[in-house]
Amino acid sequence: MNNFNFYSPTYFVFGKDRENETGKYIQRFGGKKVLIHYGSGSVIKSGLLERVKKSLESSGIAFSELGGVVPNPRSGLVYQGIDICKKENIDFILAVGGGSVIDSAKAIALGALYEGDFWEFYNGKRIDKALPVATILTLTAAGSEGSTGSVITHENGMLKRAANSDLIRPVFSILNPQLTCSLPPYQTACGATDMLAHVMERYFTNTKEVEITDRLCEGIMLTIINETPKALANPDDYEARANLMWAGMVAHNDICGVGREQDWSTHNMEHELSGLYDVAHGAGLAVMFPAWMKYVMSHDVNRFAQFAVRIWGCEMDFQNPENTAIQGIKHYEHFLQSIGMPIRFSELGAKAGDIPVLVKTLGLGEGTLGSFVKLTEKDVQKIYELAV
């Protein structure tokens, strides 16, 4: 196992109805003038808004609202949202909804301190100061109420990077699993698909001897193939929504992640993906995924072998762990498919002739991407067409 810090501040606040109780925790953490963060009507129309708003108001606090987040979270609306805070005052951010939602709120406190472009951040430039960001969660998917990451779209060539630092890790986050009760069934697949990949972007490590992280991840693995289901099955299934809501958080707050090398190549390229077609995130898993996975597991088949065993059930084939390790990634595609998810580019409506688009605009150049196995621009272009 390798040296780490683990620092996770995030309080969180869970269960059925805890959101009107957030005036009381924007007190708790200094906030004194809040921008409510939101996406399109459902927040409005479920009369989640509204509650918030009254909480805040008997908690004497005065906010201003922006909404129209859409997913893939667009730089036009963060530009918006930083001239607001700056001009009104803003201490506090809340996001309402998911984590587009989050992730652009996360880049709105960015920008709000600063008096250069909040880009610059989302390509590599130091995070010193931002303003406080809390969340009150409706998808369960991104992770972004309990981590440090931001990903954004910027509409000047649609290219999707992401910014980290603790300093944009949510200070509290409301997560109440009835608000995912409404969510349509590909939005919950999705999630649930984003999930299992934020998972095994830390599962599939050339770290040895790290039993403990493994178990972790293996056992949110399971929960989430065991719980999506039913959550499909029956949308109003509170448990399995509870599961899964605080699953997807500790999926992503890296405590399955300490002391392990971490790879993140198949979201890097998924990135440009999306970006470039506009398709939820957790489809473009969907399809990057075992793409990935068939490209690099020769480089540790038993890792993949323990991936088949331990998480499908698979019977270990010690004579040749290749077998078990191919019909792991079989299982995995067949979950994604019983949940109806997209495996291949053409149900994504990508093409094959836009790969060396793709890849000119992840910027490798002559560097490489990932750390399980380092991936040449040539590596990238290959898992894109075993994609198609």
Ligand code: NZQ
Given for the second form:
Amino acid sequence: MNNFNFYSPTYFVFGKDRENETGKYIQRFGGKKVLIHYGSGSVIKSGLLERVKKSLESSGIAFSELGGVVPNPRSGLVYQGIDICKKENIDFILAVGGGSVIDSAKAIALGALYEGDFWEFYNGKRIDKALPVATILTLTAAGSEGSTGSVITHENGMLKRAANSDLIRPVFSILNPQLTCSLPPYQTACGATDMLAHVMERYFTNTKEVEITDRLCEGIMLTIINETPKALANPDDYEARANLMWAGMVAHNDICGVGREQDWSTHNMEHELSGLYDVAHGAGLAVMFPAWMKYVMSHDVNRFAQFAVRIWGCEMDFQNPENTAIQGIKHYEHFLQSIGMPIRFSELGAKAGDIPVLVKTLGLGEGTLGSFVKLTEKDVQKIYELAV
Ligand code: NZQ
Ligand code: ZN
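Can you swap the form predicted alone for the form predicted in complex with 5,6-dihydroxy-NADP?
After this comes the whole thing, all chains and molecules, with the earlier chain placed first.
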């Protein structure tokens, strides 16, 4: 196991109706003037936004609001949010929604305390400070409610890029599984695919003897695979929604990734797809992950065979472990199809002819991507081709 630091200070408030306590927690974490940030309408329709505002009012907390975040959140609204924060002396940001809303809130939190362009942080500038962000999660997927990351698409060139820092981990996150019962099946499935991908980016590693994190990863993957069909069959299944909600958090707050090399090449390749075609991140991952697996499998057949045996219940072929490894990837593809995910470029509306554009915007040049196998531009091109 490698050396590591792990600092994950988010305070989680989990369970039914817990959003009614929002005001109390904002007080506890020192917010005086709050910007409530939300998406394109689901929180208005469900009445959640009203309940949250009531909770703030009854705690005597002043607030402004900014709605309109779209999936694959854009820089334009982030600039607007930063302006509001500066003009109105906002000292706390409350994201009410899914990963896109939370990521947009994190970006605003960065820009509000910075004189330059917030986009610099998405080009690698070190993060030194940010306003505190809290979340009320309505979609189990991105893990942004407990993660260090924020992913924003800049409208100039539609570049989708990430910033990372412990300073943008939410100070608290309210997780009420009931709020996810209104998710359409497609969003539920995209979320499950993203959560699985967050674990797999960590699971396929070159670090040896990482039994504890291997087993944590496997437990999370099995939970997602078992619970997702239940939530799809019965959207109001509270227990399935609850298990998925916590799985999404532990899949990405890095508790299952510490002490081991992580890969993340598939996420980077996918961000180019969702940047260019504006597809759901989970759907893009469903297309890219199997392709990446097929391309890199021979690098460590035993790890892929372990994935096949422990996750998909395949029988180990000791004479030819490659057969077992291939079976595992097939099972994974079947699972994705069974929950309604695309697994090929055409199902996403992506075109083979655009592959050179995808490779170019990824901007690897002479560098490499990922760590399980260090991919060159040529490798990346071949993986996109496998996804066609
Ligand atoms: O905007 P509204 O009206 O709220 O509708 C949203 C949106 O259309 C809807 N929705 C959310 N909660 C709902 C609901 N509809 C009905 N009932 C509810 N309870 O769902 C749609 C998708 O929402 P979005 O927030 O875009 O989805 P998700 O949570 O999957 O977030 C995706 C974004 O997160 C990024 C992705 O790249 C993508 O931009 N990621 C962020 C990460 C991070 N910060 O750590 C890591 C991830 O790997 C990922 O890259
Ligand atoms: Zn993801």
